[in-house]
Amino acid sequence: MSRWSDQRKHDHYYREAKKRGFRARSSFKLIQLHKRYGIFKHGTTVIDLGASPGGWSQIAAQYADRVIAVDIHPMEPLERVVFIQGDITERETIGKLRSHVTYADVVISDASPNISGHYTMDQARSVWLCEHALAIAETFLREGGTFVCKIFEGEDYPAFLQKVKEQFRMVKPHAPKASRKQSSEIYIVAKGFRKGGKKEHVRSA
């Protein structure tokens, strides 16, 4: 057994995910974020970016009437989830989204770049994915909507965080307990989407 497989076997959230039928341990990150910030409301529409294998979509579907999941990789079907296979950085994928949804109440993104092992490059790619996730949020979110995205902390992080603050009334960076201790990932939770955002209305941590 590889060292990684052994570590995963003994990981609390990995074991709990298997026990509860979740597709990924990352489900617990979203559960913890929702518990703290109240991300979802019943009867809403959610867009889930970087969705495969479906761990976040499973949680979102417990609240939302509709979840539109997007990933470059395939995903097994889930009840009340429409899956679109596509790259969130490509315009064609936006067109596919438009064929399924006009407005969303929540846009969530757990998208991550392929890890190269060169942190500066990986962090820049993480921000690049977040930029595209934010652009999708700006396109589809209703006034007052919520945006959540994973980002790697580093040189480009503060500028992206400021960009989010200009579009939302409340912005909170948060590391859920389910994130691995050695991880540099952090989640940006932004509520109260304001089209053409105004800086003076922003609250942040």
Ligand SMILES: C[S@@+](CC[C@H](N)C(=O)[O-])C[C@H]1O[C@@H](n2cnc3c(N)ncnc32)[C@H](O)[C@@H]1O
Given for the second form:
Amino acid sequence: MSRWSDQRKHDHYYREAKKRGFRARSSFKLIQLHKRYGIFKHGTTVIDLGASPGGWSQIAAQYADRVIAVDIHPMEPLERVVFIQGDITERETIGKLRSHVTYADVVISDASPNISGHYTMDQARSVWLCEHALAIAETFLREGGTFVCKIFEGEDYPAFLQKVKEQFRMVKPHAPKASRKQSSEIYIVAKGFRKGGKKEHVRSA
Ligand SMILES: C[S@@+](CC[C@H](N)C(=O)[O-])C[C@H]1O[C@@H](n2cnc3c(N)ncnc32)[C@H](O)[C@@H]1O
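Here we have the form predicted alone; I need the corresponding form predicted together with this ligand.
Complete assembly follows, chain above in first position.
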């Protein structure tokens, strides 16, 4: 057995995920974020970006009427979840999303780049995915909607956080307990979407 699979077997959240039938241990990160910030409401529409294998979609589908999940990789079907295979950084994917949804109440993104081990590069790629997740949130969120996004902390993080703050009334960066201790990932939870951004940031013509 490799050291990695040995470590995984001893991981509390990995074992709990198996027990409860969750597709990924990351389900617990979303459960913890929801407990703290009240992300989901019943009867809503959720867009889940970077969704495969489906651990977050499983949690979102417990509350939402509709979940539209997007990933560059395939995902096994889930009840009440429509899956779109596509790259969130490509316009074509926005077009595919439009054919399924006009407005969303919540946009969540757990999208991660393939880890190269070169931290600066991985962090820049993570921010790049977040920029696109935010653009999708701006396109589809209703006024007052919620955005949750995973980002790797680093040089470009403060500027991205500031950008989110300009669009939402409440923004909190949070590291859920289920994140691995050695991980530099952080989740930005943003509530109260202002369509058109903060008034003072809109320049007059
Ligand atoms: C940590 S996993 C997500 C786990 C998922 N939230 C769950 O609970 O099962 C990150 C995902 O981001 C996806 N991803 C990375 N880059 C992407 C892109 N450009 N467009 C769409 N998905 C992407 C990967 O394919 C991967 O499935």
